[in-house]
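A single chain comes next, written as structure tokens; it is the form predicted on its own.
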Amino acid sequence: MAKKKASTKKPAAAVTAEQTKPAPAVKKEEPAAKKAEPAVKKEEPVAKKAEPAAKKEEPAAKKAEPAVKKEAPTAKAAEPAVKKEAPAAKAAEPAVKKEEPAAKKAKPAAKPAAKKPAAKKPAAKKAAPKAEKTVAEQPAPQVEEPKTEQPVQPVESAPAQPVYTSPRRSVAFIGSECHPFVKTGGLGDVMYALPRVLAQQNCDVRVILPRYACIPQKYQDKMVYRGEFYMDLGQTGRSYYVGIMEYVWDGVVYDFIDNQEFFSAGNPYIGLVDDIPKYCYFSKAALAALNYMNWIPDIVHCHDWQAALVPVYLRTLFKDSPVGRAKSVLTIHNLRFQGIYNIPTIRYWTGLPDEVFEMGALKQDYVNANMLKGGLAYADRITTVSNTYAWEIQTAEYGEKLQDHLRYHSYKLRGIVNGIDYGMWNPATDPSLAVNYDITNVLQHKPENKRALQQELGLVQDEGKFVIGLISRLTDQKGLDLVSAVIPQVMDGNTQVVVLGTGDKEYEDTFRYYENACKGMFSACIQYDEARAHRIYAGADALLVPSRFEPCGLTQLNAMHYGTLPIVRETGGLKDTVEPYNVFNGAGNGFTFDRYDAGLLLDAINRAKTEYFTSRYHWDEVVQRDMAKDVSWENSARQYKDLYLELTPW
């Protein structure tokens, strides 16, 4: 463990140093590489002139080889100048400047190499006649001129570097869950993927999480002890232990707040009676830990109600501490969950001043305190996970009693659609699939994944069936009452339905009933199985997401990336990411319906089936269009980075 401590402390600094300095070093090294390269490039005509002869008569080619091999030393002579520069690039900029003369010395070595091919031409011509003179002579005029422009290729070795040229910012992510440590929903995916992409876009990122007992032991074993301190909490009259355990992975530092009194339960969320004290403690401990580690971020980015007290603490109890200079961003992933409890209890656990318990901040309904509402009032910026949802939550239908409060703070509210992590969700490399595929061969290999899925779930194995997938928490929010109402009409003998998820017993029992009633055509997997979810995305033809409301939604993005067309209701992120298919001009990337109505859902399913069975060419076009669509985190992370720069213009 002692070794781990030492190695882990340094990587945090090493990560930031490597992200900022290597770029210039490589750029300065390029001229040397480019000067040395023509020596190799201009040798190619000699080898290529001998090749036609090799195709028709191998012995002749073997005699021609020495002519090429004599050239090789010239190229290798130029190479050492380049190889010696590589360590200099890793060391520091001054070292590169000193190496530049070495690169210049390599230039004369390159020039003779360019002249020698001309001198050696007779050797190639002598070898070629043994097979056929005309064959050897024809390539000469064709190969020489185009190959002189080949030196342009080295530019490809530094792709997409301009993306990282924006000013560097440090960001502390504070939230209650993060894949792969602990995940119950989309928040875990966002806390995992967004910091990693921001780290690639010149941000110094640190993620702060509770150290739950349910975190897998393989991650617990790799955590390194960073320190501990004691912190007072609210009006409890006692001090609480705060331990800091660190885990560094893929350019991101994860700091876990350790306290067995609060985080020893088997699940992250138990009930408000336990969760309110737990997240009051966590929000304060996260800021105290930043001060303790002397790592003061430019931005504190907190997520959902569990971390909503962070902006409140930041502007009150921590305003005169080092971390008090940070700006705060609060992201709403689902407005339905707000952390509401009676005022005396939250006052007891937080110790916040009286002014924060007014109607403009935490106070709600005169007797309750709303942790999310307080965070919205004190945060410098509010984001939510789609543009449409940012508008919807300001209405009575979707506002969850906070619509007036959100309209008041609308000047700092904006929507940024989530993305998906291409490392986790990529049909070309996904180990869970029966057959991997990409946009170039999806039409050939997707049917194979369909057959494999049908076999796995005990369905009738027939590529001609239209397979609809449903991967969801089984709750009212997901529109499952609409699904239950239309299943009898959907099951027409040509359609198969696959359900994966857990939730309300009512829906679990309903789907089990249909599995028994429609054997071989309906599958109800009442469980959470990540690998099976991947196989459903790959094997289904369409994915159903008829949500009552959906802040962003990730399942439709996963489906599109796997070539499975989404059938969705036009709400929240579903509306922002799925454009309805137009039968007249072929535009669009899915099938949609607007009002929350079972008949409209059935109509959308039937439109999809009609297109699949009667116009397969157009269906396949949309499949490929969806796979080509960029639904990665790159664009979303860039918008968050712009937001951070807007808040910190220094």
The other form holds:
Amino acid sequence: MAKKKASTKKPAAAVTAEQTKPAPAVKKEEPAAKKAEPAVKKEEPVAKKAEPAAKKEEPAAKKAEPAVKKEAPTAKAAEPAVKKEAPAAKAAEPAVKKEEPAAKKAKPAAKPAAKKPAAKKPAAKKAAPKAEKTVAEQPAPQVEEPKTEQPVQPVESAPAQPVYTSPRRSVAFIGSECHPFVKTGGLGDVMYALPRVLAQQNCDVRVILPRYACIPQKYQDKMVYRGEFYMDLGQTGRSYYVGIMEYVWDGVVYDFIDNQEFFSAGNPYIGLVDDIPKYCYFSKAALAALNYMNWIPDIVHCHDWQAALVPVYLRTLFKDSPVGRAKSVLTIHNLRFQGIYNIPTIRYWTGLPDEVFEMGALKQDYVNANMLKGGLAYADRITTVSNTYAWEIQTAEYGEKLQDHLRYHSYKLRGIVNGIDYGMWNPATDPSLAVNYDITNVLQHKPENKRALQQELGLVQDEGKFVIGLISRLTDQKGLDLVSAVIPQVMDGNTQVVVLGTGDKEYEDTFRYYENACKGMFSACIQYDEARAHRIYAGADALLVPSRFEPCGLTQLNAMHYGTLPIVRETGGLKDTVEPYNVFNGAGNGFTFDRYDAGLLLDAINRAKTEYFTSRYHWDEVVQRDMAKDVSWENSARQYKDLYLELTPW
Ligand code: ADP
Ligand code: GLC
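Could you output the structure for the form predicted together with adenosine-5'-diphosphate (ADP), given that the previous block was the form predicted on its own?
Full assembly next; the chain just shown is listed first.
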């Protein structure tokens, strides 16, 4: 099943069918709102990538390297060590020669235009021995005023004071995207929301991200230069610049790894040819940066394949460096993407020792290495974003060929369902909406939002119509073949459909076709538009999420919180978060179907319509029940905190 599409988008990547996320982000066709999310504008294909040769043709390259390789012998050698300033701490890190003369060219011209205070060297670091120290104690890296900064629509979130009193732990989040800096899907939401809640639950949190050139200038301007050093990388024989730009916001410290040679594209994900070297560099640079800053966390929490090498580096090249004492957690947000490429190339870019390329770790088959697979083997704990998905991925149907590996490591695997950020998603304060509302007046105000949405999208303005929303990356994962199969039967004159998304061309074109064929009743917004997404959650009656697989899914949570009933397939997090509506006793949160079948999807939509048109009183009860349902991060963040404590029982 499924995998057909995998091959489609692969560029020239050679090898595997693996793929990075589609990168919906951005096509700005629709004029509209856009104001908010940067999300990433698509742009030039990009060139960068330093070692062109290295990629696919590695064999050649590689041999060239032998000499080189040894010079980065082992372990710590790799470590940053360096830079001139870091006094004390530095001692620990070996390797990198400070200013690295020659290599320099590698350095990104992109030196942060931002403020690079002469006093870059936070003399301070000696102060910071153990991991316990809090951000506040952190020396120099001054940041500017935190709060004030209002990213997107997030309306002020929660309180700043701790609400949970378990022992303090320090955690470094490492991942490839984070709202509002860069986001292509739910990973960006989680990287934004979870650290903030953990900060309130007595965690000292630092989020480490690539400093992509596509991060909106207003955030780039807020970043403060924190330091820089050079780091060797794999068998490249070169030293690579690692700049650290810092931004502190609402109790969370964001450290952006700067190197324009890798991060200058207009989109975080381009294709494996570029992405493999990029994330080999990023994962290593993230650990090296922690050593450099002498901020040694109790836990390194990595996300998806882009950061999956972190646990591997941690137990090999970095094991004798300060950060080597941290425990690691690897969270799978989407098993479909694994970071698979041929072994010589990954060996070239990582410089990892031979034992790592065995079947129990990175080795996928005779030809390929799999970065996620390696991370799963080396991580101290594995989590995924719902209980059902944690179980599903151990089966052949959902395991993406890693089911055996996951079953082998199942003793350290668990599911923790995602939540949503109540500051960012709050219909009572959401600045994007036509009319704000809460559970007490949703029945009056939701229709007004519906009419405003119909007007905005050029649909027939009639609050009596049943409006179904679909907000999604347009890929096979999301069950869009089922949707396109049933649209003709759904369009009955009393139903309107609003699609917001970008992705595979076949789906974009299908929805454009229906917009044209069903004028005034079907709207295809082929774009990435955060503010419009908020208005659809508020204005629609129901939201469709018929996914083929769904690790967690956030759109159904957003929808429920806005009083919009989800129509979902019972898989992954959809199954865990949406209780099927029971016509006999009125219980439940939405409409569900189990097998991946267009007829069953249509049946679920029809059940929803029937309830809406013939039993509005009961429908309205579910609207209010969904708004009252706790889909916040509180409980799940607590489970992560417990997991951290389990790993650090002192
Ligand atoms: P996934 O991570 O698989 O894409 P999720 O449901 O976990 O799916 O998260 C999707 C997130 O991206 C939600 O916050 C959703 O509102 C947002 N989103 C998806 N597509 C768009 C779009 N075209 N415009 C604005 N937001 C979008
Ligand atoms: C992935 C999954 C989605 C999940 C999100 C955040 O993109 O596809 O189901 O909600 O990550 O964890």
